[in-house]
Each structure stands twice: as C-alpha cells, then as structure tokens.
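The chain that follows stands alone, in the form predicted on its own, written as structure tokens.
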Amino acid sequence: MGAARAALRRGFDRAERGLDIAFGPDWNPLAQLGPLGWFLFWIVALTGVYLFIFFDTGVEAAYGSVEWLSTDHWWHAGVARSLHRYASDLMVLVMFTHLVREWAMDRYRGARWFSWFTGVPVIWFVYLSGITGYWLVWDKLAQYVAVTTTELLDTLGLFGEPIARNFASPQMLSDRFFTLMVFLHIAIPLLLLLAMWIHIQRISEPRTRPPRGLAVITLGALVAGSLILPAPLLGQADLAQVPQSIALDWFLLGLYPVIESVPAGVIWAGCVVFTVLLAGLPWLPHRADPPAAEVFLDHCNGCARCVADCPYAAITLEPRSDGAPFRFEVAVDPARCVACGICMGSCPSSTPFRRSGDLITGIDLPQRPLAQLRAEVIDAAEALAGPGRVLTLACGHGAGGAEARGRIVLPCVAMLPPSLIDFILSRGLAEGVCVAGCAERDCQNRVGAAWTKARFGRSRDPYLRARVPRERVLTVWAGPTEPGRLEAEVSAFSARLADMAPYGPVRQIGAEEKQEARAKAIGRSAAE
C-alpha cells in the first residue's frame, strides 16, 4: 500500500507542476478539489431551484414541463436544466478524485480521520441525490432508473409492499407519489449540506470558495458545455413498454447495468463491504502518530497566537490554572493535534539566543523541541565547508524530504521560529539559509506555507526580524518529485552568496555554547 500511495502522489504531483504553468499555483485545479466541491455544489443546489420554478409535479405534467423548458425557454431554464446535470457530474468526478489524493497524500490517518470518516456519508448522499433527480424528468431513462432501483429496493423486503410494483403499468403510478419523489430530492441534498459541513468542523478556516479566477473559469466551461451539448432528453417514459435502449450518465448511473446482471445479494453486500473498507481505512492499518505539542506553562501568557495558526482547531483557551497573572492559557486536544509543529513557530518565547536556563517555549513538541532542533542546526552547520554556505530547513513532505548534508527536515517549515534564521546567520553558522517548503500549490499541513510566508514578509506575528539580510534567506516551494530544482536553486543560492561581502552583525558561536546547546537538548529528551 505504501508504494502505490507513494507512486500516486508523484502522479499527482507531476500533474500539478503542468496545471501550475496554465494556471499557476493558487488557480491550480488539483490543489482546490474541496473549495470545487463546494462551489459545484452551490451550482447545483441553484439552477436546481431555478428549474423548480419552471417545473409540474406530476406525472403527467413532469416531462411536459421539461421539455418545455429545455426547447421553448432553452436560452435560460434549458441551459439551467444543463448545468444542473453537468455541474453534477463534475462533482461527482471532483469528489473522487479528492477522496484518491488525500489518500495519496496520507492525509486521512491519526488526527486527520474525521474528515475522511465523515466524508464517507457524504458520496452517498451525492448519489441519491443524483438518482432521484433523474426520475423528476420521466423520460425513458427515468423510467429505467426507477423501474431498476425500486426492484433492488424490494429485494431488501422493508417494505409493507413492493415499491416496484407502482411502475408494474401506466395506472399504478400516482402524483402522490412523483411528488414523494419531488420531497426526496429536495431533502437529500440538504443532508447533504449538512454532511459537507460536519465535514469541515475539525478545520481551521476551512476552504470552501475556490479562487474567484477558478471559479469562473468553471462555471465559464461549464455554461460553454451546456450551449454546446445540451443534455439529452429521451422521450416520454411509457410503463407499457420496456425502454429498449438507454443513453446512461456514466458518472451518476455507471452501476446501472452492474445491478440488472449480479444478484442483489451481491450488490447489498458490495454496497456494505465498500462502505465499511473505506469509513475504515484510516485504521487499516493503524497509524502510530507522534505525541501531541505539550504545553509549559511557565513560559505561556496566553496570547493565543498558537489559537490562530494552529490548521486543525486542536489549541483552545481556557481559564489560567495556575495562578499566573494571565487571563489564558492554551490547551492542546491531542485527538487533533497531527505534530505538524505550527504552533511551536509561532509562539513567541520560541527564541534560540536564550542561554540562560533550559530551552523551553510556551508551547513544543515533544519528539522534537526547540531545544534540540537549535542543536541539530548546529551540528548541521559544521557539514558545511567552503564560501556561500547554506543551511536548507526543509518539509518532510517536499523536494528536501529526503536527509542531506547541511540539510534538516520537519514536519513543515511553518515549525520554525524566525528567530531561528537570524541565530543561524548572526552567529556564522551559515552565510545563506534556504527553507525549503511543500509545493506552493498545497501545503501538506494547509497553511504552513501561508504562513511562512506572512512572517517573513513581516505581515504576522511572529515576524522575521528586519535586522535579517533577505538577500540571505532563500525560499523554494517545490513538491517531491522536484528535488532537481531544489538543488539547483540551493546551488545558484550559493554561488550569489560567495560573492557577497560578509554578513555585518555575525558572532561567531564557540565550542562552550555549542557544547551547551547540545546538552540542553541531551537534557531536555532525557527528562521527557
């Protein structure tokens, strides 16, 4: 399992780097499947409405209506009746191919399961959505779909009498219960919004609109697909007679003609299994995930900076405890905390110049402290030989997840304190540092790259002192299969470095404090 996740997400990954050169990094498709599922979602639930304007509950009436609408008014209810169908079919397409790349992405164990478990529910409700509102059009197709599902329906035997047999002749349907049809399809879609929103509910400032240049490229190709090709309308559904041949949605119905041939035992076990294997995945097999940020209070005021970075909600406040002169303190939920390390960049007692007592922030990880992080950039640095040294702090997830010489690797570079930075280039470690962070695109942890990003540019707390030269940080947003390109900047980084005169204010770090530092680390793991 782990080599096709690995092969899929340099898939993924190459064709990201294309659909980043058409419609470069923020508008790329593939990184804004969940926002386009949204926003397609909005597409439908309105010309829905809009076409329920328009449209006769009735059996009679139903397909009259349509067809009404799809050639007398085609300029406006007919493009409508299209784009409901073809903004529904692109949904279904967006939704399974986000469900493959966060599979890929493994970003639906440990911490991350609700989403993924919650997000089960919801493919269903799109299908039965989709299904029932194929029988409002009572073409020959409809009655294909309603004939087939009804009579897989009474194989389950729930029922007082079989719901087949209102199809069995043109006299046993009745608007009673057309109109039955009518309520489903309007009260599954809003389980549906209910489920897309719980969802969403373990997110911080969840995505759910997609660029405004995205989505109205979408919706443009879309309206162009419907005045091109409007969709079909079959003629009127007749009970008398078998529909002979059917013009299916693959998308919606392309399991249409797996029922009519397999027994329904088959399909209600299929159905079953399918469900439970992937509502299970996140535990097949389980994940040992790393401890969760652990939180010192002696060094926390509460300013709820870790609050607002944190991507997964896992940090709250809550009343101080322990008699501090402060309002809060945080608190870390560790069924939501996935150890990206966020929040250790972002609090502000993160400093590696503090010499005097033990290397602790208000809050840290446990596997990978401050402390010991300081003491891996040190012996990093003493890898480094010769003019224009880089030092590269890179994303386990992007083209530097792979250990190198005068390279570290974390969890995100949103783990990283900018103070860090002026402590590698004031005390001589390096004369350039290179952060390394997932394709820019879509960070693994949402927003690290966000907010790197804002702290250098000094747009949020904390911020990258202005003291440090940025002719000396370099920064390279590349994905796993671009190792090439990292080297290749790193390289031209440090030929730009060369020939720089030196940094001004550097103080050369000694072996007493470098020894220091790794003993602090050595102490502080040895504690824990």
The other form holds:
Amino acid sequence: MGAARAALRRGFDRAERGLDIAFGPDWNPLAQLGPLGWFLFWIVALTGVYLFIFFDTGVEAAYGSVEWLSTDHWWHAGVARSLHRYASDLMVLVMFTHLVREWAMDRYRGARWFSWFTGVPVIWFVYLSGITGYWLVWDKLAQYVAVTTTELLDTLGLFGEPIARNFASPQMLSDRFFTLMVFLHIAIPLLLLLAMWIHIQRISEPRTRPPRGLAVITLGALVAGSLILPAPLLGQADLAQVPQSIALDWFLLGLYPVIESVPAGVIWAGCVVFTVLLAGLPWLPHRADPPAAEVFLDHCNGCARCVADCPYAAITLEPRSDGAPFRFEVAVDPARCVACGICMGSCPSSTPFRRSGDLITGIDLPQRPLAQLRAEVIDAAEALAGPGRVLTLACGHGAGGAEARGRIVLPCVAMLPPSLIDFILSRGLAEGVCVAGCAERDCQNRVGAAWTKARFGRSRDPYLRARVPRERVLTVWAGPTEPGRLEAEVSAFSARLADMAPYGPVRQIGAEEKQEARAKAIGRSAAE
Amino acid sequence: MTGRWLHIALGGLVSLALVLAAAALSAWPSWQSLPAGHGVIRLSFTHSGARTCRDRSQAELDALPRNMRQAQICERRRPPVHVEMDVDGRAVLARSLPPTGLSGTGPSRVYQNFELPAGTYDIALRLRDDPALVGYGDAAEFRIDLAPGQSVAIDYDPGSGGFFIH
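Can I get the form predicted together with its partner chain as well, since the one above is the form predicted on its own?
Up next: the whole complex, starting with the chain shown before.
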C-alpha cells in the first residue's frame, strides 16, 4: 500500500509539474480540485435555475421544452444546458481525482479522517443529482435511465407496487411523476450542498473558490466546449419502444451497463461494500498522528497567532484559566491536531536565542520541541564544512524529504520560527539557509507555504527580522520528484555565498553554548 | 507571450481539451442495451391473493359482543398468487408470488422482462390466486407480433377481464 501510494504521489507530482508550466503554480487545477469542485457545483446550480425557467413538467411537455431550448434558443438556454451537463461531468472527474490525490498524499487518516469520511456521501449525492437530472429530459436516454433505475430500486422491495410499472407502457406514466422528479432534482443537490459544507468543517479558511484566473479559464473552456459540442438530445422517449443503442454519459451513468449485466443483489452489495470500505479507509490501517501540540501557559499570552495559523482549526481561544493578566489562552483539540508544527512557528515565544532557563515556547510539539530543533540545527551545522556552508531546513513532503548532510527534515517548513533563520546566520552556524518547502502549488499542510512566504515577506506575524540578509536565505518550493532541482539550487546558492563577503554581525556560537543547547534538548525530551 | 497571458492561453487550451474530452465521453461510446433485432415483453401486475375466510359457528358468534358478530372471520395474511407464462409452448415463468408487507397483507407483484428476437409469439398465461382452487382462476392466450425494439406490456386486472395487453 505504501509503495502504491508513493508511486501515485510521484505520478501526481510529475503531472502537476507539467500543469505548473501551462497554468502557473497558483492556478494549477490539480492543486485546486476542492475549490474547482465548488466552482463547478455553482455553475451547475446557476445553469439549473436558468433552465428551470424554460422547463415544463409533464410527459409530453418535458421533452418539448428541452427540445425548444436546445434548438430554437440554443444560443442561451441551449448553451446553459450544455454547461449544466458538462460541468456535472467535470464535477465527477474532479471529485474522483480529488479523492485519489488525497489518498496518494496520505491526507485522509489520523486527525484528517473527518474530511475523508464526510466526502463519501458527497459522491452519492453527486450521482443521485445527475441521475435525477437525466430523467427530466425525457428523451431515450432518460427512458433508459428511468427504467433501469426503477427496476433496480424495485429489487429492494420497499415500494408497495413496483415503480418500474410506471414505465411499462405509455398509458401508465403520469405527469405527476415529473413533478416528483423535479422536486428530487432540487432537493438532492441541496443535500449535496449540505454534505459539501459539512465536508469542509474541520479545516480553517477552507478554499471554496478557485483563483479568479483559473475560474475564468475553466468557465471559458466550458462555454467554448458547449458551443463546439452542444449536449446531445436523443429522440423523445417512447415507452412502447425499448431504447436499444444509448449515447451514455459515462461519467454519471457509467454503472448502468453493470446494473444491466449483473444481479441486483450484487449491485446493492457492491454499493454497500464500496461505501463502507471507502468510508473506513482512514482506519485501514489507522495512522496514529504524533502527539498533539502542547500549550505552555507560562509562555503563552493568548495572542492567537497560532489560532489564526492552524490549518485544521485545532486551536481555539479560551478564557484565561491560570490567573495570568491576559484575557485569553489557547487550547489544542488533540483530535484535530496533525502535529504539523505550524503553531510552533507562529508563536512569538519561539525564540532560539533564549539561554536563560529551559527553551520552552507557548505552544510546542512534544515529539519535536523547539529546544530539540535548535539542538538539531547546531548538530547539522557541525557537519558542514568549507566556504558557502548552507543549512537546509526541508519539508518532509517535498524534494528535500530524504535525510542528507546539513539538512533537517520537518513536518512542515512553517514549523520554523523565523527567528531560527536569524539564529543560524547570526550565530555563524552557516553562511546561508535554504528553506525547502513542498511544491508551491499545494502545501501538504494546506497553508504552510503561504504562511512561510508571508512571514519572510514581513506581512504576517512573526516576521523574519529585517536585519536578516535576504541574499543569505534561499526558498525552494519543489515536489518529491525534484530532488535534483533542489540540489542544483542549493549548489548554486552555496557558490554565491562563497563569493560573498563574510556576514558581519556574526557572534560565533561557543562550545559551551552548544553543549547547553544539547542538554536542554535532552532535558525537554526527557520531560516529555 | 509571457507570464499570465501565457498561462491563460496554455491553460485555456488544456482546459478546452479536457472539456471536449468530457463532452465526447458524455455521449460516446454508445451502449447497446438491447441486442439488435430484439424486443421486450414485460409481464407486470399487482394482485392480491383471495382472502382465506371461514364462517363463524353459532357458539363463536354468541361469545362475541353484539356489535362484533360478523359472520365470517378472515386471515390478515394473503395467500401467494401463482402465475405461469409460456412462450410458444415453452414455460418461461412459473412462480409463486408472496404477498408484500411485513404482515403479508399487501398484494403480490411481478415485474419481469423477456427479451426475445423479433417475431410472432404465442403467449399463454395462467394465474391462481386462491390456494383452495384446483387449476387456475384465470388464463389467457395472446398472439404477439414483436417488432425490433418494441416493448409489449402484459398486465392483469380482474375488473378488466383478467390478463390484457397495454
């Protein structure tokens, strides 16, 4: 499973690198699958409302109205119908790609189970919305869908009279049935919207809108595609006939040939097994996240930076409980914390310069406390030699995920307090620091790359101090298939550093201080 | 062309290709639901089995309050309906249809498709809704000219004379 996941992840990374060239990292559609899903939903919803203006319910009227809007008014209502259909198809594609990608990125287990689990009903609601929509057109495809669906539903024995009987002959179908289908085709998408809303509840600042440029490109492509290949309309349904050859929508109706080919019991059992297995995937096997971040109230003034920076809404602001003269303190919900360390990087108390007492910050990672990180930096720096020494602080999910000399691998680069960069340079541990995050288009921890850029760019607290020479800090955003690029960039950076004049305000860290830092790291680990 | 305009042009082309591919897969390839040259005969009806009743004895009637002295007592549960269908003398269906509902108080029902090559068929149908009956309560024969792609629905309604074709 691990090898399959790694191979798939590399495959995604390669494909995304290609799309980076076409769209740019910030508009890369593979990194915007969730927001694209939302965008497509709204296109489907709005075009659906528009189509409803012209749609008539009734055995004869339904097809007549769809034919009218597809032919006589193709230039607005017909295009809306094609948009409605193709956006729905793309939504299916986006949904499953999103699902596979999140699995490949291992972002579905541990504390992230909720988003995965609540995504499963979304799949069914998308299908049910699509199926009820096809029904309304009442062409031969609709007839095929109606008969096959009702025959399948009847095998459950829930209905007093087989509902497929409604489609046994033209005399048996009433206009009321279309009223019911219209109701279902409105109600189910509303339930879909509710499921989508629940799906994003356990993440902070959920992205429900793609970047404007990508939205314009997607909408433009959909409109152009709708004009070039308008959605087909088959002949009117005739219950005295059986549709023989059907132009099937393989995105939404791809299972219908299977429904026809295997016993209904197998279909129902398959649906149940698929749903249970998919929903249970976060526990097959369960991944125990590292221990959740821990708050040290003696070092927390309730500034709420960690609350704002946490990508998983795992940190909340609570009334102060320890009598300290602050209004608030923060609390971590261990069930939501993935131990990415972004909170530690955001805490103003996370300063590696401190020598008095233990190095404890306001919010720390029990498994990788700041004191240990400082000791790791000191140890890694000792492995560097020669001119142009570069210490690399790398994200474990990017190009620098493998251990290497002079490299410290972190769960997320936003775990770094910016003052650690200052510490490395001003204490002479290296001539330059390379911060190697994961691919720019999509951070493994959602916002780590964005917060790191903002902190370095001095637009989000805590700032990278102005005194830190920017020419001595290299940031590289590269995915797992780009270790070569990272190495090349670090080598070139090292060569540039070697040509630079020595960094002036360095106060070399002494042996005693190094020992002290290591001892404090051991002390923290023992305390944990 | 550089920067964002390049992304709009290249990204637009990639997106358009994706939309056109989706549009193609949205209607192609076609699925052959019914083999060419075939039609379908659907047998579909709902019908309740005859109630199983018996007359109350005078002693039973006397034991009841005056307002509850109904002459007959019937079981809630309906008996199954037995149906048989032959096509050109060949039995294609012989089934005992149980009543529906948790207590078996609902009607029996059947919905069965028979895909047949186009042609003329002699259809014979027999139904027994009362287990006490010897033989069949209802029977019918039809000659059906089934055209390719045609759907013929056979229904049953005692009020309309038994089996009939829609």
